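First, one chain by itself: the form predicted on its own, in structure tokens.
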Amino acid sequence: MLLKHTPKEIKERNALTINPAKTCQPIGAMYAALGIHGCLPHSHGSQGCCSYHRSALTRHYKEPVMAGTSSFTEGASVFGGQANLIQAINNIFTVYNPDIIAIHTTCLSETIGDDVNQIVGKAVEENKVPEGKRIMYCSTPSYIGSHVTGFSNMVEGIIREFPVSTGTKNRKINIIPGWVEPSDMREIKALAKTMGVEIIMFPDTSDVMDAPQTGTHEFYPRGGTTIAQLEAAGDAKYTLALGKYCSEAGAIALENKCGIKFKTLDLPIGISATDRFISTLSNIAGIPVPQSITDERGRLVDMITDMQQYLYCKKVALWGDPDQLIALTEFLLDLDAKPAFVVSGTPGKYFMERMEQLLGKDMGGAKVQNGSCADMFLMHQWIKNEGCDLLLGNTYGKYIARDENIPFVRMGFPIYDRVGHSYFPTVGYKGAMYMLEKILGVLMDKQDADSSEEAFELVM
């Protein structure tokens, strides 16, 4: 059903979402999960909620995403999930032959009050767990939080299971990278390459979520961060963490766990935050940038000295998770675009705080709201009233695209109407180059739909 309904008069809501610009902690840590090398994410409570969880991923990434479910019924449900949990150890290590398996909590078993960390030593006790097998978990709580959230937690929940302090350093660096599409941990590790810096990222989604079609079916693809990785990421120099909310927690439980210290990024998306990003991972490896980098950076900045005619003062309005909006405001800054409406359904004092110093203390004249209420109905009542030239967001804003007839460029997650976009980055100065295409492609495309005969125009 489309949005005409949508009333112009905003009024003040405190316990009622609309259409959030969100979805469940329990997707985030599958997603982090399935960036470990031979690892199957578990679900802890009801078929139901494990199937929406696989689904909502396998949508965006159009690949089959596996995960055992410990089949809440309602004896679970009333008496707790522990014999259920055992059970699903027992079946999923016998049956599909992980080499970890990955256990999220759901509403019900939260609810409940089940204790995964006592019926993880449980099942150990039991002999449940074979030699060299390992089992992670954390705690997501769907009505609490977010995707991201979950995300975050299942990142947390690799750092108590994996990495070790031997006392002799590596001289690699971490990079958590917090939830963005394999292709962007790709280009993030071919950076780093070029750079001639080692790194270990963690999780690393590459070749999992967009595993290459051989013909032969792999339960478990190549990819991911292999044990042996992990391991090795607590002697490691240094962390770069990017994002505060999906990276941040992971890199201070490694550095209270094995002493390494962190910097915590913005998402290297658009100009400025890759800039940071290059010159930190320098500083830190002590290596000069090589000229092939920068030379992609003077592509980029030749890039938009040719485009800024076009985006000039263009009002953008953008929605999603946290990190990802906080990169994009700045890199529509850069462009001269103005971002007028940015909404984040994830709570965090945080992102107002970085919002208000990217745009200045009166928000820049836009409309920014993050939390529980803030949610895509009120992205569009600001729409309806103010107008805007720009949707910049997940598919939940095609609706919005359509009743209002704006030029929407689809990013972040979740995205299930279009094919192929986790196979091109968005970070780096290639990321920004793919995006700034993009967005000057659907504004042109609006112009020329707009256009009469006499104004259409070969040469824009």
The other form holds:
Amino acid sequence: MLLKHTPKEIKERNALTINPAKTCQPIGAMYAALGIHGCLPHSHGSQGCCSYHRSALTRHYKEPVMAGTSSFTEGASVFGGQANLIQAINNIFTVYNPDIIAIHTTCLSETIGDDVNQIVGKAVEENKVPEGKRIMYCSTPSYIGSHVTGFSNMVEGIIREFPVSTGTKNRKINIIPGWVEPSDMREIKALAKTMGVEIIMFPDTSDVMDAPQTGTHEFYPRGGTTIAQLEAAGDAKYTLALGKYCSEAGAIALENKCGIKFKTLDLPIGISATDRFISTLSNIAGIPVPQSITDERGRLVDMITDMQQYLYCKKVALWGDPDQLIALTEFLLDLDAKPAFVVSGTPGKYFMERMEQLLGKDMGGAKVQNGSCADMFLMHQWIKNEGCDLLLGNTYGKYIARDENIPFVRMGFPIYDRVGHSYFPTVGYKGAMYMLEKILGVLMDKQDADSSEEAFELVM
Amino acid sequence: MSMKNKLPDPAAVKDEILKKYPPKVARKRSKSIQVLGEPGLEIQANVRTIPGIITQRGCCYAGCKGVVLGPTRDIINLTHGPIGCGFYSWLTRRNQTDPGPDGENYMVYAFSTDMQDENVVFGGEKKLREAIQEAYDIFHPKAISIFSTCPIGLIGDDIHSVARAMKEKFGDCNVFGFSCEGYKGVSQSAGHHIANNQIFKHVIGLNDEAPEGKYKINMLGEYNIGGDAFEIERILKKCGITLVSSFSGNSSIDQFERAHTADLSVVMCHRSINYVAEMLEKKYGIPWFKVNFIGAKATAKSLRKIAQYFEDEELSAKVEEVIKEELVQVARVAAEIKPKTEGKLAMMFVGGSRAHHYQELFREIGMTTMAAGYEFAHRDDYEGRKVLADIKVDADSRNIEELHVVADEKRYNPRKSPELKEKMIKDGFAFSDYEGMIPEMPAGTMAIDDISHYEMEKLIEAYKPAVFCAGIKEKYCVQKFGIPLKQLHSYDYGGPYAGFVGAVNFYKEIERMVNTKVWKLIKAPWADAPSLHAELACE
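Alongside the form predicted on its own that was just displayed, please also present the structure of the form predicted in complex with the partner chain.
Below: every chain and molecule of the assembly, starting with the one above.
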């Protein structure tokens, strides 16, 4: 047993988090900034933050993750990080020549009260920002919210810096996709293209965090939303924010800045959420849903029809980020499976409200918790007491899966130990089919492994 | 051996690198990039990383919690701070451990106080106390240690007084803290030092019961990445040498408590643990010397030196027997691999000792290390401990406590009398030694401290090495160039690479990496075709 000290008996905790189902803000800001073309993220804090975030993102995406740091020492922590940041800006533009530097803060620079806006102003004043180069920034104190909040804050930072309203609308639709995989962003673009809807998506990490092997390292890969696209986002017809936690704040900021109406949708993961996404996109654009997408949906429903018996009433434990968990819960309900335990370290009241809408009064008997001390240790204790049939969450679930012998599908962030997530989407109907294939695969592998020789089935 | 004839002139490569930097940066980096050849060459190390110059380095917390204390299985390591630091250091360093069926092992858990903004505003001591109590109530561990992250030092939480109070309250659980805020020092190195100090103050010496054994040693600076310590333990056991403690691969707190009962400390990673070695000698009279179990020849040499130290013919004979037996397989595999690797270039930029140690393994398969450097080492790790007295202590190092250690009144027992030690030194036996990386590197190669991303790309462009060794942050950039990167922090989830079995594993691994077919698949077959052969399509 690996998690052998996890007792069945649950003691209430108020201060100690064990095996968290979240991490800190800056990594989300770094990931969001990587989805902007020609942008170098910069961590304003001590070196360790930047190193940890780059390492975690690299382990997950198996791609280069470039970022700078202000390399705070004790001196900077006492006297403020202005000198470090101005020097960093100068060095980055001289050596790495990005179009944009995306600065996010850390708990260190936030605690000492560094004002990035003022420091950037000073850098401009001192001619450290070359003509035509841009700096965007956001505040990401690690002691508020989670990595999801950091992503959302950088999206707001993007909106503060780029979109401009020229007065002439361009009929495009903005999509803020939330913290999803490059494969998902690629799929969202493909769906819009199939529908004939012109979109501007930001951030967009496809062709950045899934860059092809070409024999050379492109420091700024081909992908990412361009400055021109970001500026044009201010003239768009409408904004779709996918996932309330990651994307809504950005959509609100854009409405305030450029007067663009928006709608927040659940992440288009699973069938119902994808239905709403496609319908909304079709309505806003005034373009009917093409047959090919209806057919794709039909293939997904057909697959569910065929395999429904293996999913019915399966108890599922899931953990991770609220936007994903909300969509996954609805998908599981659509499959007649039972979301039994749902945990997110990310705080916020909306999560519980939305989960209650989906699961029914008193969560329909499911155990759901988010925020402080809502962690994988607690979830494991629930599993020890009541059991479940499937685990759905990030790589850290493998310890529970092994100890308790429960089938496990990796989903969310981080996935350190398997590939595929950055190449195969989970959004859209195609994504749902891919996910379903994986879920059925592990459930049926377990049935095969556990069945007696007499009951071992050839055809399933 | 000179490399000058076949390859680009390293001095020119250095100039080319520096050209791109702003003048002040170029001046500073110039002292950390050295072309080797002249004796007595000085390299700048352990100085601040320049902001905005993309670095490999991490922070003090990473060095303390991640590196030194992370591998000890039965201490609850509680991170005091916002959630990130505890999360990122959760199981990401591959320190294997063997608790046995009943042994305690908390390494698979991440513990954090997950500080929120109200804790930062009003102080986090209350939450810390509660968290320690909750950990104690649930797990009843032998020890709980507290690691401060950046905000803690700034808001002034006194983790040490909390630790003292909780230790007293529990009575059966050691509680101690590490003020290893990320901004301290200039790299992980500060965290190593802080870890050494606190373990020495709060743990070493608590249990005087010596384990059974004739030749009792401490293994310092071995972290059991990929099972390295298991392989070293196997070899030591075969030789009849008793391992009293390991700092800290495959370790438990009771090993630390009894470390002072050993008769010798051997040091693998000099950078991260030399402080404990020195303090063990000063307080308890246990001599230390540097060993290296990376590379078959280096392993044999280290074993012989241990045997020589104990001045025991029986041990020497046993050690020779083991070496002879183990080298059969090593020689066989090396002979098989070498024709496929010989003459190829390697580069390695990693850690505080590995960039030195791994050159051994590459030499054994005929590969040359064209450039190497550490991420967080000091001048003595490059130039040898002889320069210790010349190293200027700057503001960043002065902030790290230097423990004043004196001989223990009752327990100081010099394992070698001053006279005997003197005689051994005269006969060529080196104590408290480390020659450093540079003396072992040929003229015309390069040593670069705290290499930047830009410098790494320029080196690759100039020399196109057959293999590049670094860490996860560099892995995929280098591989995008079509050059395999071997991670020497995580071993790319392979290993062990220490000892005799490890050498064989490494030879095979490098052969696989430099000769794998995938590098030949990068170019699509139509990439070079000037245009389509339209006539085929038209027919």
